[in-house]
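The chain below stands alone and is given in structure tokens; this is the form predicted alone.
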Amino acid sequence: MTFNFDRIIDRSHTQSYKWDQSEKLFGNKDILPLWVADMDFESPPAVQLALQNRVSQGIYGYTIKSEAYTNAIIRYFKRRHRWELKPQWLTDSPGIVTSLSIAVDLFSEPGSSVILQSPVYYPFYDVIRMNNREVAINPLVIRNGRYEMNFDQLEQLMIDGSKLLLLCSPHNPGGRVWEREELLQLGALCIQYGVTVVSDEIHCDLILPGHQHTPFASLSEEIANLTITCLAPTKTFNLPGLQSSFIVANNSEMKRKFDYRLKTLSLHMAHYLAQDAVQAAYDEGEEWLDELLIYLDGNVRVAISYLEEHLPEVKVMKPEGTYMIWMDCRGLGLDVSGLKELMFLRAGVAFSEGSVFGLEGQGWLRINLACPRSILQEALERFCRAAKPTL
């Protein structure tokens, strides 16, 4: 290995998000805090230098958007996805968040529905609510371990009217990487009852061994007629502070009332550091991406063969991407309060707790294992140390 991921970096007392609000939100200074989805891992070499070089500049003025950097995207899209994006396709946004509020806002009316597959990504609840819209839930079903669509409900709630629906791809917080197939289907129907999709595509490129993902407007121009694509680099290189990320829409219409609502937000002026980190993940970051998958597979087989020996209670969904497992907590006999003072105060751990995802997710817990294998062994240790006494 190149890279070395089994480094702990001292990130508390650095403004840290996710490493310095654990006595505030969890009543512990002392937690291991393995819930939001960072990394603790240095972004690539590359992308350091990039923004090295960058901020000795000196004058940090407002800034425009570059050749260099539409390309890199495009590149990196055709050589990684086999997607042969546009550059009339592109725009940017401050985030994938929101991408999804302003999309929610343009492609739907207020008080209409908008369908999300639960249990998943928290805010895609706010972002529906919070612009009056409805929530269409059409839960997810465990067949052979894993998470699969149910179509026939998700056909009856296009039946009954809803006309937008937030994809999330691959799934955050099971891991699923939707297979072509599904994909398909689900595009069908999309077509056949002119739903709009709003496809969260952020973990597109932590895809674990074995499997492969599919954009989902790649499938056929009458499929990307229909299609918002959220993507970021921000997951995939650990840049999420950077707030850089792009829509691609190759619908004319749909795009120009998206470009025209983030210039009346005042949202679309380019990041002065954004872009040159970027570039420099897409086209020198690869190697070190390569080297990050295989380390974060080796952590997915190290919890749960520790899980399944220490606390078989446990039953852990094995991810096919993104860098988190979904845990079914249920046989520990402890409803969401009881498990967050199993975490919070008796183990000293911070996992994301599932009933934020919907309420299919009551029960459930999403440990985020792109950690160095120490901290994830350590966490683990605390977790299944603690929860003895409970059983």
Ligand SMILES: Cc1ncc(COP(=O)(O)O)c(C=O)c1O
Second form
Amino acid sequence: MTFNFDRIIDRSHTQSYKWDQSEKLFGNKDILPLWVADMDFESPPAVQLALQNRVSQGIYGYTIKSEAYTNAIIRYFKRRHRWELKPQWLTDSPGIVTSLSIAVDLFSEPGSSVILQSPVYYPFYDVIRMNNREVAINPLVIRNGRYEMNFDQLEQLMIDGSKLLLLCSPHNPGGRVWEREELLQLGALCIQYGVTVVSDEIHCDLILPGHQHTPFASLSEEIANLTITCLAPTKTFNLPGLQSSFIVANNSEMKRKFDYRLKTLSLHMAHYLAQDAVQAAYDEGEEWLDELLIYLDGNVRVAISYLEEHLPEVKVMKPEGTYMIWMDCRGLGLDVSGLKELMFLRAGVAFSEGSVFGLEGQGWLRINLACPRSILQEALERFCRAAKPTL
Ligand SMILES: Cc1ncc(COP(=O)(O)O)c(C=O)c1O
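Please give the corresponding structure for the form predicted together with the named molecule, as opposed to the form predicted alone shown earlier.
Now the complete complex, all chains and molecules, led by this one.
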């Protein structure tokens, strides 16, 4: 291994969303935080260097989008995902959730219903509700220990009039990497019922061995035409604080509307720091990413085998992608507040409590594994030790 993911880096007192809010959010300052999805690893060296160079210029002026940046994105998606993007399909946005919210506002009517598949990343609910739309839930079903889409119910929601669907691909939480056939089936329904898809593919690079991400819009021209894909290097290379993402829209009318709204909100300017960092990540970060994926796969194995041995009442859904594990804790017999008390007060760990992902997540917890293995082990030990007496 060239990169040392075992190294513990003290992130406290760095204005870290993850490390500096424990007292405020959980009532316990001595918590190991394995919740919000950022990683406790340094970004690839090329990214750090690009940022240092940019900072050293000393004048932080308005910035234009560079061709080199766009080309880096295009080259990367061709190399890594065999997806050939065109520069005119791309628009930058400060964040994926910003794009989701804009897309809900632009591509659905006020008061109409927007489909999501629960349990899902909680801002999906917010961007629907806060734009005064209704959430149309298609609960995922567990088959053979993993989530699958319920196509019958999905079709019914479309028959009932939903014209927009938010897809999470790979899926957070649960770590499903949707297979080509599943996405084709979803695409066929969207074509049949004229449903627009906003596909959040932020986790597309975090794919564990044996699985392959399929960009939804790469399936066919017809599917691309009804899709806005939201992408970012921020999860992959641990840059979420740089607030950089982009959308891909082959449909020029949808893209025009999206661009116009970004301009209206004045969110269209290039980020002084992010651009060079993103370019470096895509151009020079893949060796780091390949090692990261090996390390994360190791963390998944450690977590699953530790929990199987020490707390068999908890059942882990084996992830295919993302750096999270999703575990069914209903065997512990605790309600939502009981699970919070167990984590925050008795164990001194913060995992994400499952009901925030939807009703179907009640009784589940999500652990962010993107940390040095020794921290993960310590968190698992604390959790299992504290959980045992409640059984
Ligand atoms: C599925 C998904 N979408 C979007 C985001 C956040 O994206 P951004 O910070 O660009 O809004 C996350 C972060 O955890 C996520 O898991």
